[in-house]
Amino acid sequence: MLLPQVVNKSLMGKLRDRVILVTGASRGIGRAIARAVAEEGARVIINYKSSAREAEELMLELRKNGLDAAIVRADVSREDEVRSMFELIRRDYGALHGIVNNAGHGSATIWNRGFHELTWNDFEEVINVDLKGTFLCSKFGIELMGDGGSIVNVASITARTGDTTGIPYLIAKSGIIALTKSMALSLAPRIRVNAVVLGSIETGWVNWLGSDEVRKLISYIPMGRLGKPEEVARAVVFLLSDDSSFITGHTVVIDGGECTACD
């Protein structure tokens, strides 16, 4: 359930007084996005599935700094829970101005399985959270959005390149890119829809790799390092704000040049 709101003390910001939902926001990239959105003046709603402690810690941190934050639990792969989440948002806020569909399935076991080891259940586990969750949150979220709303979906450069690991993930992210374009055409001009397409960002998945694998990965990145969640967050703020008011249906690649040959 949503916890009581507080008065937003931020007097400036690109997202001042807008209500923005960030899914999967208790950790990693989602956490950085939620923090950046709040710092830009938004009333941020932090969605989580199982990381209640981390979500509450983030909410309290933001409130301590005079920012407006609430938490709401929902499994984005379950339609009934998504529907209930947006009913709570309608009740407590009355409207919604932005959605960041960041929630993703995390499993080192599935990530490291080669093609011949995969089962269809592996694909379903990932697709249900990443792709189905993006669709469900968008479907119910747009009912609360007026003109000028913005949706930002999170995808991956592996959707463009393919890979020998993380295959269910890249399939789900490919679907998100296609969904982004279709939604942008369907919802324009009232609501803008874009995606951030991420390269190697330093979050928990790096722990799934050995040190040699990490060094090899970095060797492919022209910038010579992994990206930071905060760098993704700044791009998401741009896409949510009026600074990107004439941008819809596009993908913003954040990869340190890793996928330059894909463009």
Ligand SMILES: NC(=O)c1ccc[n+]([C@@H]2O[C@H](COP(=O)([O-])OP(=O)(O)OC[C@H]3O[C@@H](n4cnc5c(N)ncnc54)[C@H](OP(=O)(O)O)[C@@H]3O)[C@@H](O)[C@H]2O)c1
Second form
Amino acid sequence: MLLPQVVNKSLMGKLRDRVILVTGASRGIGRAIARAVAEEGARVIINYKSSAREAEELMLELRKNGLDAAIVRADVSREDEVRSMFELIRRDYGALHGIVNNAGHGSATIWNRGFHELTWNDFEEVINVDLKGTFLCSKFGIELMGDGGSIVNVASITARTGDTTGIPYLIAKSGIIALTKSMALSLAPRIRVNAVVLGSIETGWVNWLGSDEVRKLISYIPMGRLGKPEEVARAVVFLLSDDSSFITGHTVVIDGGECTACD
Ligand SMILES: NC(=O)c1ccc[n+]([C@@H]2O[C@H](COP(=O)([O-])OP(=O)(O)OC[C@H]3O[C@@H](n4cnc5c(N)ncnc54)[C@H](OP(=O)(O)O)[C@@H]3O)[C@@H](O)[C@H]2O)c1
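In place of the form predicted alone, the structure of the form predicted together with the ligand is requested.
What follows is the entire complex, opening with the chain shown before.
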């Protein structure tokens, strides 16, 4: 379902009238990004795969506040579904100005496997959503960015450090950082491409861990707490907007200082 609605009250926003797709926006960080983007005056398109109810609730909440929002279902790991999603966007909006490649696999089972327990299938599952999804949405999306645009990819600090678990995930996120730089070089000057590199942000995964593990994790974060999805959303709005007009091919680390010694 894609139901654009021109009811935007945010006449002064940094993203006024821009059409922006946020993938994986039904929950977590994507949801906060979609909300922030709409509040800045954009016509936001909320992509989801399974959480139809949550996506629809967000769309209705935004519309109730006079903002412009629509939802579209597509599994970003499937080329046929991504192609159809962009055909709908072309049909209903005619253009696109921004993409936030946020959808992430997020499986606790795969995350907890150490190197010796991993199968290649585990790699494929994660890489297909995070990396292939980012590639596919960018590839089809840029065809609608005739007036130029900005792409923001979502990566993770684990891509810079390596780890004993979550290996398929950090491989996918490393690929996203390399893809970000390569796309920035290939698409300049018309389209800017940057990534946000996230530390521990408070979303559903916190429920997988016991409170002791969360406390231990927080002890590594100089800011002494987890990040909030809204704090990521503010940086993403900056990268989508003209405030970052000379920034491309770079990463913005949002981690409360956790990765100060990564490089
Ligand atoms: N939270 C953190 O601490 C953290 C740290 C570093 C990086 N990140 C990255 O930030 C992004 C968001 O993370 P989060 O914590 O908000 O995750 P989350 O709460 O698990 O939400 C994941 C979102 O991705 C969507 N999604 C999953 N598979 C999809 C697919 N095949 N096609 C389309 N959408 C799909 C889900 O939609 P449905 O429910 O509709 O399927 C959901 O909206 C991810 O890329 C994640 O890797 C997060």
